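Here's a solo chain for you in structure tokens, the form predicted alone.
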Amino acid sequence: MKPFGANLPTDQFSLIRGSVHGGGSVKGGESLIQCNTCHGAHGIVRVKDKRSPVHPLNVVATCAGCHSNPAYMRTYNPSLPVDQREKYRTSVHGEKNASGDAKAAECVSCHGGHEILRAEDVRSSVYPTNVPGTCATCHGNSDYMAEYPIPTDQLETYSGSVHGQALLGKHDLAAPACNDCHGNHAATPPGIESISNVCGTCHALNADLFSKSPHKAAFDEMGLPECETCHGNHGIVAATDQLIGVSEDAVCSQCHAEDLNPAGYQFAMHISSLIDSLETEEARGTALVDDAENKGMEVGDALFRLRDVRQARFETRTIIHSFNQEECTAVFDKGFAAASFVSGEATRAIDEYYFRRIGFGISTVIITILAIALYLTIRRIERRQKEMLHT
């Protein structure tokens, strides 16, 4: 292309041949799409020209020429929805694009142009582990986003979150990427009213418990987002016991104090105390079981019930969303009962070990005394026999 004064890449043909569009058409071996399918034929103009069908303000309609045609799409991929354009027009991106903002993301921004691949392909720009980087192409560029009043550190914040570490670090595809919370074609930031429903898609039990809790009405009255108020959004950290209580680091102390919403303060302090106590009992039971095992004692039942203690601690992190002291205490009571059983069984096993040791020691002493006595008796008999022979 250099003789023509252009700096355009020259690998478009190979890229499209390797893309999802590079397959064969049902019409006599033709490619699924031709160059002119998107760029036009005799009236081809530069991409930056607003008359171009692949100009950012026109490309959505160009893609929709096929992707919004049910009869056409049924021929190639019946599983693909054909309402992407309609969804896109309801999104923040779509609204800005429709208003003439060519910087707003459109089809090519996320899927690419010639190199479009299936979303299931690990090389695809919309493969789950690649989505955060794709979104950050715009949203992480402070210069590009300068005219929009939103932060540009979402990728950095998300990468350090429990979700980001699971998806990007552990490649856990069940962990949410940007589009799981914001949507994809209809991407819109969740509103205050919808955040719990978005989070509840995965955390269904937590969301259900919260919806019945006293915090639900309080948060609605104060206009606070539900899950986000305590857990944050992009920078969500792993839930730990330290989040509950009245310390400076606890989220409860953000709204509750002895002289401010005291009922919640007392509840948080009580639950924090139960959490600490159950943790202590679990540690004690674990130490006793380990000690008994190291002494060679059978503690299978205690080991089994130790899992119940850990399960109870896990359940407390869920039931806490009910903010109901009676329901929370019931879960803790199960944990304490299991911990008591574990400690009792392990202690009995350790006591039995020492009882056996003492019994073995006493038996050893008795046997030793008997052996010495027998030896002395034999010696005495031998001496008598010698004396009788000499006489």
Ligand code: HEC
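Between two forms, the rigid core is the largest collection of C-alphas that superpose within 1.5 Å. All figures in this text were calculated on a predicted structure; none of them were measured in a lab. Numbering follows the first chain given and starts at 1. First, how it differs from the form predicted in complex with heme C (HEC).
- Relative to the superposed core, residue 365 shifts its CA atom by 2 Å or more between these two forms.
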Given for the second form:
Amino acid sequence: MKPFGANLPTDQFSLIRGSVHGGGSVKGGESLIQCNTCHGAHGIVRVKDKRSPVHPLNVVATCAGCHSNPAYMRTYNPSLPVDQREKYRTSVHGEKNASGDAKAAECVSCHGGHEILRAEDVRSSVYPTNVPGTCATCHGNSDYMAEYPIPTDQLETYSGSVHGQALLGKHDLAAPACNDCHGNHAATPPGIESISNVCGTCHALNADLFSKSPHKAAFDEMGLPECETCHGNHGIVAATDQLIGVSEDAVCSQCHAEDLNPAGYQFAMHISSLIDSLETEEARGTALVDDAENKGMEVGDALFRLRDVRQARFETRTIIHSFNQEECTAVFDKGFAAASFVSGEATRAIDEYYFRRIGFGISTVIITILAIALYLTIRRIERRQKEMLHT
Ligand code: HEC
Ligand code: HEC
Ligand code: HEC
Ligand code: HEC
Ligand code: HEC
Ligand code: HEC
Ligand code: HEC
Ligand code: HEC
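Could the form predicted in complex with heme C (HEC) be given as well, to go with the form predicted alone?
Whole complex next, starting from this chain.
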């Protein structure tokens, strides 16, 4: 190929062969996809030419020729959805593409052209751990995105988040990639009212509690996004106790003060002090159990209930989303009850240890006295025997 186009790659055939489209046709003989399926046969033009079937503004129709044809797709893979084009049309990308904007993502920007692989193939550009990089080829490129009014820091911010670290750092596929929150083909920012649904696909309990809480109506009225108002979106970090309370850095202080929505202020102060108390109780219980164990005492029951304290502590972090005093107090009470059992049992074991020590001390003294008495008696008997021998 060199004499004709020095920069033109010549690997198209082998890439297609190795791709998901590389298999044989169900009709037999030829392969499922041909060069001309995508490029046309006689009127082949450069891919940058607007008349090319693989030009960004035409390629959706080219892919959809097969992918939106249920009868055809069924013969190859009945389990594959055939709604990509329909969903894509509702996305921000699809709307821009339909209006003649060739820079918005289309099928090939996310999947590639010749090298397309199955979504579950780890080498695929749309495999979960690769999605952030794929989206960021555009969304992280400030030159490319210059004409659009949106930030280009999503990947950077996401990478530092609890989700990004789990997915990209630990390869934990339970954590969301960009498309888990935005959709694959229907990629749009989740609307204000649907954010808790998006987060709720994974954090179901938090979303359920939130939707029944007094914040639901209050946030809707103020036009505020739900989870995002307190946690953020791309930069979500691990939640800590500092989020709740009445100090300046507590998120509650944005809207609650003694003279502003005061019921929430009282609640935040109360819950924050309950958290402190439960943590103090947990620390006390743990220290007592450790002490008892070091003294060799059996504290299996206390150790077991210590897990209940930790479990309650864990549950309090979730139940907070009810923003309801009674529901929260019930969970804290469970924790306090378990903590008081733990401290009680461990204290009893430690007391018993000292009791045994004192008991051991007393018996040692008695035995020593008895031994001395016995020794003296023997001495006296021996002396008497010697005297009897001399006489
Ligand atoms: C699934 C559809 C599809 C098939 C099948 C296909 N192509 Fe392409 N081809 C594309 C797309 C889309 C582009 C645009 C470049 C890109 O973004 O990958 C392209 C670009 C090209 C280019 C421009 C240079 C390059 O590689 O980017 C050449 C040459 C080419 N294809 C040749 C072939 C040949 C030869 C075959 C058969 C072995 C083939 N194509 C099969 C979709 C396809
Ligand atoms: C000639 C019809 C045809 C054309 C044109 C076509 N595909 Fe496909 N594609 C298929 C078939 C059939 C399969 C299923 C293969 C299988 O499961 O064995 C498939 C599979 C795929 C898959 C893998 C799905 C998965 O995760 O299992 C992706 C992604 C894909 N195609 C994207 C595209 C894109 C993007 C284009 C346009 C550039 C395109 N296809 C053009 C027929 C086509
Ligand atoms: C913004 C990026 C993006 C665009 C644009 C895009 N896709 Fe996808 N596509 C994805 C992601 C991400 C997945 C993987 C979904 C998953 O993990 O289950 C996917 C999955 C697929 C699959 C596997 C089956 C399915 O629906 O999950 C097919 C087939 C497919 N895409 C075809 C297409 C076609 C055809 C187009 C153009 C109309 C297109 N895609 C446009 C990102 C995109
Ligand atoms: C080929 C470049 C490209 C790729 C790849 C791409 N996008 Fe986009 N995306 C754009 C452009 C351009 C816009 C339009 C921006 C605008 O109008 O504000 C856009 C818009 C969006 C929007 C709407 C932003 C808004 O508020 O208007 C979201 C959300 C989005 N993309 C998510 C994604 C996700 C998620 C992926 C990866 C699965 C992805 N994009 C891949 C170019 C791309
Ligand atoms: C945990 C869910 C979540 C993840 C993961 C996520 N986003 Fe978002 N994204 C959101 C929310 C929520 C918004 C804001 C919606 C609003 O307030 O209108 C948003 C907004 C956007 C926007 C609009 C512009 C902006 O920054 O506000 C773009 C573009 C975007 N995200 C792209 C991405 C990309 C690219 C990735 C992956 C690197 C990603 N998102 C990962 C939830 C997520
Ligand atoms: C009014 C503020 C606020 C809102 C709104 C909110 N949260 Fe929270 N969230 C908190 C606080 C405070 C904590 C931390 C409690 C702690 O660590 O003591 C927390 C903790 C969490 C945790 C970690 C604890 C756990 O349950 O695993 C998750 C996950 C979470 N929130 C998800 C969500 C989701 C999903 C939504 C939306 C449905 C949401 N949050 C809405 C304030 C909020
Ligand atoms: C695809 C599933 C998924 C989605 C969607 C999702 N998350 Fe998460 N989230 C996770 C996983 C998994 C973790 C735990 C990551 C780790 O620490 O290893 C997590 C962690 C968190 C944490 C930290 C929990 C802690 O113990 O401190 C918060 C807060 C959180 N997510 C809030 C949200 C919010 C708000 C949204 C919506 C904007 C959301 N998540 C969307 C799966 C998800
Ligand atoms: C974005 C503003 C905003 C943030 C942030 C916020 N709240 Fe609220 N909250 C409100 C509004 C508005 C109401 C409804 C008005 C009212 O009842 O005072 C409300 C109501 C409440 C209520 C119900 C009060 C009642 O009448 O029974 C509680 C409890 C509450 N908030 C606790 C909290 C806690 C705890 C935090 C921090 C983790 C928090 N709020 C963060 C705005 C907010």
